[in-house]
Amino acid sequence: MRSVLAFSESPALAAEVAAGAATICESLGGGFAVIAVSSETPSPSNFEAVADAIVEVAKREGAQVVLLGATRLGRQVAARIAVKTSQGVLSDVRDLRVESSGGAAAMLTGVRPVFAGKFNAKVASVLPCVATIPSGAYAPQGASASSTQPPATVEIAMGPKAPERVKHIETRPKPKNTVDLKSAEVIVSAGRGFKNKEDLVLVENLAEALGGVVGASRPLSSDLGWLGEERHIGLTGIYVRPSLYIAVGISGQLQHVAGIKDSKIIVAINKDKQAPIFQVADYGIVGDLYLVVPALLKAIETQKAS
């Protein structure tokens, strides 16, 4: 018996939705299994097709919490699950664990931002439940060393395609990311200080001498579209991790900051000292970031040179 099932429509979630099934499993004892859809079952585009094979699945297993990633499938996967089993649901939870008191029944709880991240909501549900987790809610890792037993892969084949209530009309390709900003230890990030895209080269020169990566706050990414949407770091967009941060002209609105909390590091470049960024940065740089990453470019190519 298993009793954590973790779903993941893609190999590189997965292993974030195992981890987070590895810390509940602590609480509840027991091992858990990562289900994948069968690659010889049609795309898993039929939510209820996948919500019925998970539901078949956690039945056999007796499993107490269904986990899926909180992506457009793994969100409507979730809620077709809890109708079709009565439980309950917690969405975009993090720091998920069991607790249980004074006789009362067990329940998964976790913890979701609020008001656009400036405060934190504690969640819980009644076992058995289901809940989705938001990517880089977890490191991805391997199973706990205190479950008893091994993850597992279970392979769910997919029944006859239940009536769509929807027409499907076209299918686009959505362009691959171009890079991985959840694994990567050193991010630089470019905001709405920035006053033309041509001079967002003074960020990838900077992430390119630090090693690092470029990222974007949602004006950048979702208003002007300067830079893709796999690059907006937030709330709405990847919470990352990374040794260090860079915020270049960026102001440090609460979507944004709820996303880069969990950095090692934060550095701030904003030419305005009142910039909420600087009231979670390590280190701050009050000044025009035209002035300020050209001299950090050059000291940088000082320090290679010596």
Ligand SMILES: Cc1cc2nc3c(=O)[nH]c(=O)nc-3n(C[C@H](O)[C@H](O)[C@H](O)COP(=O)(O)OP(=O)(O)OC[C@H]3O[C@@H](n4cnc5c(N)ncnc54)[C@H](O)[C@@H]3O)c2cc1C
Contents of the next structure:
Amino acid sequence: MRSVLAFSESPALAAEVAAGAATICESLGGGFAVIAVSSETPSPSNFEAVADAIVEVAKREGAQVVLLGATRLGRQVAARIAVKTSQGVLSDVRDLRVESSGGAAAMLTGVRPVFAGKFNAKVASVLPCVATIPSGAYAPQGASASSTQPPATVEIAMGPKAPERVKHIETRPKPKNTVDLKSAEVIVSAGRGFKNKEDLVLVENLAEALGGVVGASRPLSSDLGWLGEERHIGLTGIYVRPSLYIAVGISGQLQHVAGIKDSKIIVAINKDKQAPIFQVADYGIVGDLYLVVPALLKAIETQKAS
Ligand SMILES: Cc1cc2nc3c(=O)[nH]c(=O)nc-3n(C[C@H](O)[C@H](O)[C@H](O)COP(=O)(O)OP(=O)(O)OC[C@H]3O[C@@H](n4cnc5c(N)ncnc54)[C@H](O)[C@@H]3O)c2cc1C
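Go ahead and give the structure of the form predicted in complex with the named molecule, now that the form predicted on its own is out.
Once more the chain from above appears, this time first in line as the rest of the complex follows.
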């Protein structure tokens, strides 16, 4: 019997989902199993078949929680599992806990941002239930650090009986990621405080000097396209948790802050001392980035030389 089943078809998210499953097991007891889809998978868009196969395993194992990565497939599958089993579903949640009080049935609770990240809503479902977690919800190493028994792997094969209700027309490869923001220890991000694309060499140099990588606010990565989509940090981009996050020319709107608030140290460089980024920053430099960043680079160079 496994109290929690973990599944994500995304290799990037699989370790986080396993870490989340391990965390829930610490409260529920029992072990957890990681579900792997066998190579006979008919089509990546066959949500129905994946859901059917997971429901079968969940019933067999008496699973209390089915935890999935909040990918396109994961969200579709979670909804279908919930309907097929008449269970509740918690979507895109973090900080999952099993709670019970006063003899009431145990609930799975989670937290999800609402109103563009301005508030956190606590959501709950009675057990058994289904939940999806977004990227960045759990540190991937959590699974191995857990005191629960190591996870088993259950391979599921989807038979021809599953109806293909979604027609897979075409697969277009995503542009290859050139940066791994999620595991970066140092991130230097650029915002609309930069006047020209060419000036981004300043953040590139600062990131390189600190052994870090370059991130961006949405206007730079999506609207202006000065940096790739894979560097887009925030509510609609990537959630990061580096040791050091430096926001250069970023105002600190809540949608950006939602993606950086788990950083250990936030440094803000902004010429407007009223900029909201200073409310979340551990260290703030009020000044023109075109003067501050070269000065920082010089200081780092001097420090390294001494
Ligand atoms: C549904 C929705 C989802 C969104 N999701 C995201 C998201 O995931 N990530 C995200 O980043 N945004 C997101 N946004 C956009 C967000 O609301 C802001 O518009 C965006 O974060 C602002 O980017 P910015 O700080 O780079 O630009 P601005 O807000 O224009 O700020 C630029 C800052 O640079 C400073 N500045 C200007 N010149 C200099 C200089 N020479 N030296 C120093 N400082 C200078 C200014 O004082 C200002 O504070 C979303 C918006 C919506 C509606």
